[in-house]
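First, one chain by itself: the form predicted alone, in structure tokens.
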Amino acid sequence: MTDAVVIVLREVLEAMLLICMLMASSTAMGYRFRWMGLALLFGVFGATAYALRLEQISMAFEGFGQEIVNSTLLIAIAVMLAAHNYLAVKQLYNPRYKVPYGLFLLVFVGTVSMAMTREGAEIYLYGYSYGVLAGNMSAVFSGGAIGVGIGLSIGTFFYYALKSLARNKRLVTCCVVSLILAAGMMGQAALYLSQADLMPSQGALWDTSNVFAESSLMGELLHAAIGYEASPSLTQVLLYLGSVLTSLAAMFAAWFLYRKPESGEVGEAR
């Protein structure tokens, strides 16, 4: 039951840290919830298609369709947490700027439904090898719903200390948490994308599971916030700092071609 109580809360910390963040945002951008119901909806509808189609996409590409699928939504949701950067750092230096609507939703909803998606594909991938095909789906339902329970807890506390901070506060630390999170599925992609021999295999440039092994508690919540790995490869590496310094660009794009010279506050939702 621990290990069904791990992996789960991984999976389910990872979505909150990056749902949380957003809603976080969307009030300082002055946008209320509304957009949360069709991302749950994208979000449903992807994840269970991915599930009853895994064994179809599992088998496309040579073998490697899980992988290039799965190092595809990741690269599209760094993208998206770029996008998101830029939008926030745009509106952060004109107050009175106000994200379109559609393409405020582009974002937000194309960003929470894709990690939906992954993360609630390999929650279904976990529970029917280890719960149904093993005969083990008491422990595996059991841990599950805890490891739900504690990300969800997680999860609201993340939010209600985002939503605590004074606006401009709350932007600069939502972009924060969205590099740090767009920069560790950078990393994973590197990973699917070796395994799918579509970048090259390399060795391990340093070795920290005697620190914190990647199977601890500590090494999965550490992986869920960061995208930590205990022995990450070059590749791994320079797609991490090439999405940090992506994010950054954007964040100075919008700091240095849209900044003006206004004053004012944009509405807050309540």
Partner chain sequence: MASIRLFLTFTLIAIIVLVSFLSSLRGYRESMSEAETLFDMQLQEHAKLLSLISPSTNTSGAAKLLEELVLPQQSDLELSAESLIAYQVFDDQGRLVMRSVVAPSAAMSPLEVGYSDRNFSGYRWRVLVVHNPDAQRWVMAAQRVDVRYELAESVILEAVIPTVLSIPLAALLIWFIVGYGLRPIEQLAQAVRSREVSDLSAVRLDNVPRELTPLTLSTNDLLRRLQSSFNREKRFAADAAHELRTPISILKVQVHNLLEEMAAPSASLQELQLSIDAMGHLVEQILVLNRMSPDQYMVQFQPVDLYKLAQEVISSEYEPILEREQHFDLEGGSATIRGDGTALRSLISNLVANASKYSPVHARIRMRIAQRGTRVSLLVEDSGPGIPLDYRERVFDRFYRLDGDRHASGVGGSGLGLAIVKHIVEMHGADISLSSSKELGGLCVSIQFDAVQNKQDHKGRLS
The other form holds:
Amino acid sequence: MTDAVVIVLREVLEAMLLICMLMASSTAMGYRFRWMGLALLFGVFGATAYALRLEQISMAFEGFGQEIVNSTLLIAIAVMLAAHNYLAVKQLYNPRYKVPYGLFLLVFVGTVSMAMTREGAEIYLYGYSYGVLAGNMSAVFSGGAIGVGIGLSIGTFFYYALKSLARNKRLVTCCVVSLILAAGMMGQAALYLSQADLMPSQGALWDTSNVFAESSLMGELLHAAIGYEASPSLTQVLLYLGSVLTSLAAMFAAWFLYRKPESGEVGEAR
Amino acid sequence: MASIRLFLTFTLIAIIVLVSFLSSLRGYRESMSEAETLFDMQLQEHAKLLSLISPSTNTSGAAKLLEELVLPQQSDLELSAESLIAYQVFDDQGRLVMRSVVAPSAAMSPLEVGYSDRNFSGYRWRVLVVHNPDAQRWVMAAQRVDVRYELAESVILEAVIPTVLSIPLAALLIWFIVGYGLRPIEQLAQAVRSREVSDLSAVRLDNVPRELTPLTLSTNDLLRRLQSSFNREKRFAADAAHELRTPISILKVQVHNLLEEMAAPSASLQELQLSIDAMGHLVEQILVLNRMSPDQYMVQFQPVDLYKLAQEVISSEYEPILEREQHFDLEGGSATIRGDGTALRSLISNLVANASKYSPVHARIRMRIAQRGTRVSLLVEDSGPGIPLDYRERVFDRFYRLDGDRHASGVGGSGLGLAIVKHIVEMHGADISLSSSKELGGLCVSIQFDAVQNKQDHKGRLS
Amino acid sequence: MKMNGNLTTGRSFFARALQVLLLTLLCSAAWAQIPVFEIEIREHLFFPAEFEIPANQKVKLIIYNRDATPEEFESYELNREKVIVGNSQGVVFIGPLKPGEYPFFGEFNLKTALGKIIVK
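Next up, can you give the form predicted in complex with the partner chain of this protein, since the form predicted alone came first?
Then the entire complex follows, led off by the chain already shown.
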């Protein structure tokens, strides 16, 4: 049962941090949660389709379909999150600007449904193979429920913590969270690419598994929150930093373009 | 909008879920490791026991099967068959002396004392190796990992599942309890929301919780201050109008005297006289309006025959109609309503004056009073210019005059006539509507009163 | 069981181009010289559960899943994660690695599907 808890919790937590950040951000942007329905619908559909078509996907690209699809999804999410940061900063510095609903939907629904496709497929496969096929339904059910419960609870607190901030601070905090999440995704994408030998793989730069083992609860939490890896390779670190810089550049560009001319020296939080 | 109820419900459920799930997860882990220890002890006891039994040294070459010696047929043990422990006994030379049916003939583990996990016979096993130097025996006892795990889990899950299943119930209870706890707020909001516009009396609630008392008190304080300033404002208008009456009457007399004294009547003096008359009318109208406002008027309702009242009013105020050579009809019959004679008189007089004033010379005006079922309707129609659709709501406002002061008819007015009419209509719980007259082409004012039973057909005509 | 035959034909131009580009740019080691190791999953067990690979060298690992159920080959130490559908196989590149022990597991059957790679 603990396996089910760990597997489900890891995926749910990763998705919840992203979803709750975007929910808080959408309240700051002045939109209600209708987009969530669409995102959940697409996410569930995507996850099911991915899980059911996994065999074909795996065989594609010379057996590296999974790695290609996963890294594509991860990179796309990271790009969407950078776009989110751009829009958020634009709205922050330009009070009369409101993100157009179509663009808002594209970024928010796109991000959440792609994240859910990846995370959901894993839960689906696990539940199906270990629960249904191997007949461990009660263990998978209770473990899954505990994992989902803990993940949703942490997400609830995360959301209300963000919500308690004043609008502008909330928007900035969401940008910081989104920047870190995106960097974690890029780090993971690097793993998939080197696993498929599409990127050079080198030895680990450092090893902190004796501080926080990746399999420990703390390691899982850190992995979900900041994309923690105990022994990352050079490419991973480079992509991680690259993503941070891209997001920062997007935010800086928005700030540069939309700050008020007469108040050039305003700090980011104002 | 942020909702207190949702916030409390979600965070409370989240806390309960975190606490109960983490503790049951911990309990599960503890129990599982406890079960592991138990299974290991079981292995140990079996191995020890076996190391003490010293079968005759294997000379024939083939290892003996333990079950044949000790255990009954396997079919009797169908249920526990999977959980059976596999044994192997080796001598010091590493030769297999004895084994159980489920054990392979190759060594399950290297000859190293202690526990280890090994894959063989298509399963993963927990293997314990024990060495008895006295008997020169190596004993290996093994249990399938998956079977151990499933056995332990099936027992321990029984304790975890109720916790998981109880969460939806807890969530439902929390939702209702939070809703119940927040009900005083809802009640206070309801009490404030449901009152009449003009009702500024204090909000009274039973059992106001301590947290809401300051809010209730300050709301009531606010209402009280609003009420007193409202009263002051109203009294001021009435007082001012009342105080203006005397000087205006004096003015009237003085102008009259002045006109008498002058040999040739001065045009501007006549203008002055007209203006003073208009001012007097305005002040009278303000007084009437104040007296007729629904929250001010001391209502004393009596049965009133609207038709008879109309006859009286028209005969006493027929002069302007005659002056303008207008044609006036009163149709209908006796219709009794409950109301206040003075107020209704004022209502009819205002309507007639309006119709006459704003219709051209030679216009037709018709008043119709009829009882239809439980309703009495009072209709005033004219052949004047009417009121465009967009302005029909606004003409009831105080001091609102169509086209400002430059009315097309070129007549002066206070702009209070219809406001007074509206007040009186509201006071009687009647409905008023403005439309275009189909027959006469001008304005049609329609007022619907509740009737008093008595019914009498009567037709009269006045021209 | 060799997978080269029909799969090479299905290879996408994009993947190949990307691969060639990256390979020529970044790794001078020839593609053909990468050592290949194979493991099997049967009854939720790894066979072999322990094996050795050379240190400081990239290695190609082919995992055959003989079970009907999917399995996820995963290792925190190797930083690898791949789902292998029932009755199929998957390829994972690992390394170059320092000498040591690198445990791996099948995430869908954590109690039994355990193994480790010994790098020498």
